[in-house]
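Form predicted alone, single chain, as structure tokens, below.
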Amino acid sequence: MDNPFVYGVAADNAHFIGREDEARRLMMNFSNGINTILISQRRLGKTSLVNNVIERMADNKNVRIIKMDAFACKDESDFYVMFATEIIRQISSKAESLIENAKRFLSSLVPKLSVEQSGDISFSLETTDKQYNADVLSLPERIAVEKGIRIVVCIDEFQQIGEFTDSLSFQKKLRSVWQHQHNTNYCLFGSKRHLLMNMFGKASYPFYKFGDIIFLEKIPVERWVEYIQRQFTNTGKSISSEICEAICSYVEGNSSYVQQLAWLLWARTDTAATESGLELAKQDLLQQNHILFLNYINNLSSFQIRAVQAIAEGHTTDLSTSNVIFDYRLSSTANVSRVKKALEEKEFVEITGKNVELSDPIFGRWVLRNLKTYI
């Protein structure tokens, strides 16, 4: 039987649900030439929607859309080897065509292909040149010119660009090559937040109203509990809508959470869904993040064990009082406001305006049963 939950993937098909407003909205920004940028919590699904969109629009022989990951880019000449492989990869129909491409649109990156024992073709660039390139950042533009189509690059964990060296100065350039394209789009994303806020949010950074500013929300409740309750009939199981917003309220929202606990629930349940099972279901989410959670702590100061401790215990809007202070030894405001931009820096918490929330609820709930026993 097919797991009827998806985690720590994608999702797609019957599992893409509640997002049919972005989907919409991103596909008439792709149409229409218009740069997104896609920001959120963390695991609410921003590369499920781009992917949705992706195959949405694969039929749509204006557009061409290139997906591409700058996860592994520690500098702007990986950046630049990553941007022109995969727009030279995604836009060749032909593996042949491959080479043919890249010395067409290309001069500075050296083309390299190579087959694999599985008989995959290998087609990478190396760069000869570690300076600034334009014709690499104006590579989709010129090829959408040519071939009169619609070129729009999604690329994710943007966000990496920030840990370049001088990274405004590269955002600087990207920005003065992007903005004058008007047959290329871009959407932009990443797992981080808050350095995804201030590249597209501060007067001060390159990319400020470069495009589309897109903010996920956490998909409703009503929606989780039509979408749980389908796949357990599905595979001859039932699950109250009463248990279903339960699952929804333990996670808060969590979209990958959602679906790892309903899975868990399900494994459990042989007919109909109890509240005991999902008692069970809880302790097994708790237990199959254990060892990270405890990797997490490891990695932590003591005063920020503390400050974790007491936002998990519901000091998210007074952490930096007197009160909170003292019982939690986190020994003065300042200090408190130190602890805070380095917990954000590390992506264990999302600040919003005074409010100061953990990034992974499970996480919290894990503190709340656990911390004691490691501090």
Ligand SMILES: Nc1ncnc2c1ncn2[C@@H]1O[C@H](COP(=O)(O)OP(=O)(O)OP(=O)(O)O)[C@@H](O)[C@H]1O
The other form holds:
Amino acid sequence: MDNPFVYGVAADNAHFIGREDEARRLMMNFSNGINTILISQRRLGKTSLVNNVIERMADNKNVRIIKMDAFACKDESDFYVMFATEIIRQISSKAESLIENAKRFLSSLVPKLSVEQSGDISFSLETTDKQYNADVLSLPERIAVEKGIRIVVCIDEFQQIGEFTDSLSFQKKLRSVWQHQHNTNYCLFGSKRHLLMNMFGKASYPFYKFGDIIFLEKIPVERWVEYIQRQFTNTGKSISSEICEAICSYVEGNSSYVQQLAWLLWARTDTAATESGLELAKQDLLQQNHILFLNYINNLSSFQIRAVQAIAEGHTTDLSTSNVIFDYRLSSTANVSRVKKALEEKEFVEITGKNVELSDPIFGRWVLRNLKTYI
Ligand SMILES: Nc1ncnc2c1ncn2[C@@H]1O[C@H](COP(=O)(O)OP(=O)(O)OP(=O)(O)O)[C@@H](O)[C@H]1O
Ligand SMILES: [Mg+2]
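Having seen the form predicted alone, please provide the structure of the form predicted in complex with the ligand.
Entire complex below, previous chain first.
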């Protein structure tokens, strides 16, 4: 039997629920040449959604979707190699050999191209060579024109390019080439909301107004209730809708944690899920994340830890007031601003106007239980 719940990997098949509107909008954009930027809190389901759309559009002969992940790219040169390799690999049908396509579309790279024993290809590139770079960036467009199709390049963990040396001029280069491509468009997304918001939402950045920005929302509770009950029933167990709602509420609708807590409760259930089973499953969830959260804390200064504690204890809008500054020894309003900014940059908190929230709801719950011991 398959696991009734999944977390830690993208959700697919029977584990993928909801997202009808978002999938429709992505498919419209992909078919009509509109660039898309997908942003959400951590682990809400960006990768799962894009995978689902790619699968749903697999039979569309006019649109070819290519997916890559920039996570492992440390610099511009890695990016070009990944970009060229994934495009050549994914546009080559069984009938066309990788090497033929590589030679045809990347002739300037032929001396740098090698075929591995597995039959796969690999490139080596000199980032400084402008000709190679231009050839690589124009690759999807040249293929799209020749094949008379539209190509969509989806790049996960796109915020990674923000870490490259001289990232802004690289971003400028990408934007200036990509915006002139009429048969290729891009879907850019990643897990660092704050960095992506800067990259795409600030007028001073090259990718400003690059495309349709979609903010992924939480999956509605009714969908989760339906899903959790179905997964319990299919495995000979049962769960009330109230307990399903309690799962969603405890993890504040975070998709990954809903699946993880549902799984922990399922594992503790013989026939029918109970409230007391849920209490134990919540403890399991905190316990499973204990080491991870201790590591989080180790990466924070004592001011940052005390601010996290204040936020976890409900001071989401009044962090800069004199009472809170006094109670949590935060020094001054100027210091609170600095601390908030640093926590935002580390992706610990999300700031909307005056409101500051912890990005990870379970970290917040763990802080409430454990932090007093550590400060
Ligand atoms: N549509 C969905 N239906 C059911 N579960 C989902 C769905 N989307 C996400 N999940 C759950 O959330 C987890 C994280 O999903 P995914 O990796 O797609 O999120 P992400 O937003 O790409 O995460 P990250 O911010 O780490 O890149 C999955 O492992 C799964 O448990
Ligand atoms: Mg992801």
